[in-house]
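First, one chain by itself in structure tokens, the form predicted on its own.
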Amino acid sequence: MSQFTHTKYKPFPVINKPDRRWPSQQITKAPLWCAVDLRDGNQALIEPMNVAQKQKMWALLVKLGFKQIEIGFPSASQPDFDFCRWLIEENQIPDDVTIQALTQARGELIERTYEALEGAKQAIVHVYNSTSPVQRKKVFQLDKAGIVDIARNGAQLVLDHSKKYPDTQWSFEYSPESFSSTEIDFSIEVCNAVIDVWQPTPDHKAIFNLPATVECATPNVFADQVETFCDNINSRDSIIVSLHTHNDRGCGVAAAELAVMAGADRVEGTLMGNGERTGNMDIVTMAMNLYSQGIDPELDLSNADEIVRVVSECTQIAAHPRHPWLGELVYTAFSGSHQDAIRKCLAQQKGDEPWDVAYLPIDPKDLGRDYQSVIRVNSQSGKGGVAYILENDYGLQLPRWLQIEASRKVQAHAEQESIEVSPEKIWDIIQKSFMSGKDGQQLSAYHLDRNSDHEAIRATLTTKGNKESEVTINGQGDGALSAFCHALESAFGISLEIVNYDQHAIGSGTDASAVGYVQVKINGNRYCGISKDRDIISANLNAILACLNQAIPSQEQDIAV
């Protein structure tokens, strides 16, 4: 029989709850949030945290702007011990932060978790007992009877202890471990008997925390359970619930949101999801999904980098690329229809308006992210990516005629090489392309003359190659362009045909320059040119000398005169 069956598993069962009012609800507003990397993100480490990497995820907890924040076990944990005695004696806590400290339901775990406490203006005590029938059947060994005794005895002691302690402002909050795999009439048994001993009221609430241990089910069934939760537990006005949703399906954050809408207060989470097995509810996720939705987070998200940064240094754990909203490549489109669609959006997004470009939620700018990243380009990219690159990074706006070209020699170089192609790279190709290099005719002056009829130059050509020679060339024409190239004609002795052209500044005032962009056919074939110059005549007639070099190798282009 192979190993790999998928019959010694059963299915979750579901609540029969056909008044259920969650689906049609919508979240307006964010949760509490309560950070918790520092406890259970921490303990979920193959080497957790020093403490001076507990004290950057601290510092910038508090500057992203949560106002609750998990530290530790320090009934458990001598580093997490200490870490609560350094924050408090050495007064890093703003007043608006309240500290919030785990410990299971047992007396010296909780005596000891006030010891560390002491002298802080209000903090939160955590305690927790587990629930589950797996629990009570194979790791206590207890009825449920057993249970409810050990939660009751455990909320005593943490209302005896913090009388000892009267200088602190105390909350208490209560989990019942492994909600989400425990009976929903059992779980509210357990929470009314702890409200029974805590007796919170509308302004001294407690929390009641139910975590999602393991996620064991759809997001549509634990939404169902706190809702059922939310509805029959005792003094609802008078408790807060929170949740603490695991990944293990994949689900923390949808679970967490259909949770609210099903009437939680509160969320406990880590940033980017560090935690036990496949890892915490993601608050960053979570937070920027209600952002993209025009609902304030509550939380300052707007420096992506230093976020990724931090957790990565203090967790020795790399960010996923794809990340949602924070990953290096979330906001960067490879596909040339991709391309296309989010440059020709941007070009029309105006400042006032609401967010509305294609494949971009929101606006990576919000998150400290610049264009630069959002358009990336290899062998599947179009025409759309380099000109965005080209005209975010370099200032040019090809035309789609060039912009069709420039795509061909970038797309040839990422199939030949199997890389992605940078911008440096991206300029380097275009200015080979489709500018005049050291070699080749180049423009030293040249002088219009203007009557009624027609256009006259004057120019003065220098050839750099192996040997430099300066020679002037004369034509007329409509205009400045078409008398240029009729002096090239007669110079070279080729036909030259001026097929399209287009030009743009690039700054303004003093400090302008100008670009000029053409596409010639000379002796029947196309060629494409790009120049930038002082002013718009000298950028187009070198545009028209980039195609000429291109056509007609330095060596071999002999004048006429």
Given for the second form:
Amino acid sequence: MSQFTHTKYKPFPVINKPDRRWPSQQITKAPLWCAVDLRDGNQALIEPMNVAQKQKMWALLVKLGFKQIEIGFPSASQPDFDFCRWLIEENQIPDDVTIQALTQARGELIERTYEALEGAKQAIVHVYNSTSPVQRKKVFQLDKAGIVDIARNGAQLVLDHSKKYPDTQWSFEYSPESFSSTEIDFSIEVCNAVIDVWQPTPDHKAIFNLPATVECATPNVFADQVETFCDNINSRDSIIVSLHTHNDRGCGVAAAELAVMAGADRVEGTLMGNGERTGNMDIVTMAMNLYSQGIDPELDLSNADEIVRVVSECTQIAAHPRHPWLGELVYTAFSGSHQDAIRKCLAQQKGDEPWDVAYLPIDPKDLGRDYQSVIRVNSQSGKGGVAYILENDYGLQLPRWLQIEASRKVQAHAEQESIEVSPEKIWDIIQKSFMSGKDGQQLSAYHLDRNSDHEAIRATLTTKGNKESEVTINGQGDGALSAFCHALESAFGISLEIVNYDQHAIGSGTDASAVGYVQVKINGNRYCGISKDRDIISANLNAILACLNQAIPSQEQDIAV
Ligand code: KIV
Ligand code: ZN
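Please could you give me the other form, the form predicted together with 3-methyl-2-oxobutanoic acid (KIV), since above is the form predicted on its own?
Let us now look at the entire complex, which starts with that chain.
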């Protein structure tokens, strides 16, 4: 009998809320951010951060622009206490940054928290106790009044101890832990009890932090809870409503976004979402979501690689290559139709116009990523990807007829090897398939005589393969290319007809070179050739020779002179 029995679980109750307003709100500015990497994030690590890692994480958070940073749980952890002292005693806290320390609502722990924070210019003391039915009944075996007492007494102790350190500007934060699993009326009752103790004012607000300690409902339910809280809490103008979502259902960011729409002012989270179980809400994701909507996230996330490197070094957790906004693969397209669309949009995107590129919600350059990695080629890729890489990395603007041929060759390789094809390998395939190697015929010199209605060519060809030789061939035609084809036809006893050709310059000034692309029919079969040369005519003639070298391998090249 299967153990996978859904009847074991019950649905989360929804709030009946006829006056629901948040669905029609829009976020127009960044919330106040508070990074909890050094506390909640750190508590969730297999190996908590050592001193060097904490210092590195701290430096990054400050550099990114966080103004509130929870630095630990100093009353519960000596390393957190020591780190807090290091920050204060070594003057590591910029004037505009406020550190925050977490404590349970217990006298001795609150006292120790103040000892850790002594000497800080400003600090937030964050006190919490759990409020949900399961915690009340099974963990604390307390009724609602007992839980309110813990909160009220804790708040009182926080206030009392603060008076012993008048040189610090104190702010207070209270979290009804497991808020999202608590009856909303009771959450409000507990928080009102704390407000009665702290007596916050609009000039000296207290923070009320509403955790989805375990995410157990869809984000709309959390938004309803937060809107209800904002509407019914006492002294709303004297409190900062903060959010602290976890990601158990994978919606930590969505829940925070909807709850900001529902009226919250502040958001706690971690970089890239490290935290208990499936993690805390990911501040980078939420901030980048804002950024991609034209809202200043008030964090500088422009060095994505540094964020990924420091977070993985400190947490010892590798970044997922598809992590929102920051993953190694998130600006990369493998599928042919995506590559084609991206290439076309990038070519039309003008610097001063709003970003509008299919499949790329933001400009990867904003995060310090370049377009090099935007298009990568595997067996799913089409002509667009190969064309993009050849243009971006090698300056070749393949005409459409050649894009199809080139992508066939690359795709055959990708299918055969079942691997991604690197730009270097693509270039190798293109060279081997369409460009003359050292063995075939090379053009070493040519001379054109131009009359009014036709041209005569005298060209010297060399082979450097097994049998090195040099021959001179002559031909006539109504242009340089047809004269050259005629010369080759006579010299090699073949029929040779140009089907397509194209050319362009690469670079400018004295460094400029030219690329010629041709498609020819030799003895009824089609071949494509590419050549990069110092001038356009040489490029085209060598491209024709590249076709000849494919049609007639060098050892069979019998020249009739
Ligand atoms: O997830 C949680 O509820 C917490 C609180 C201590 C804020 O981390
Ligand atoms: Zn948490």
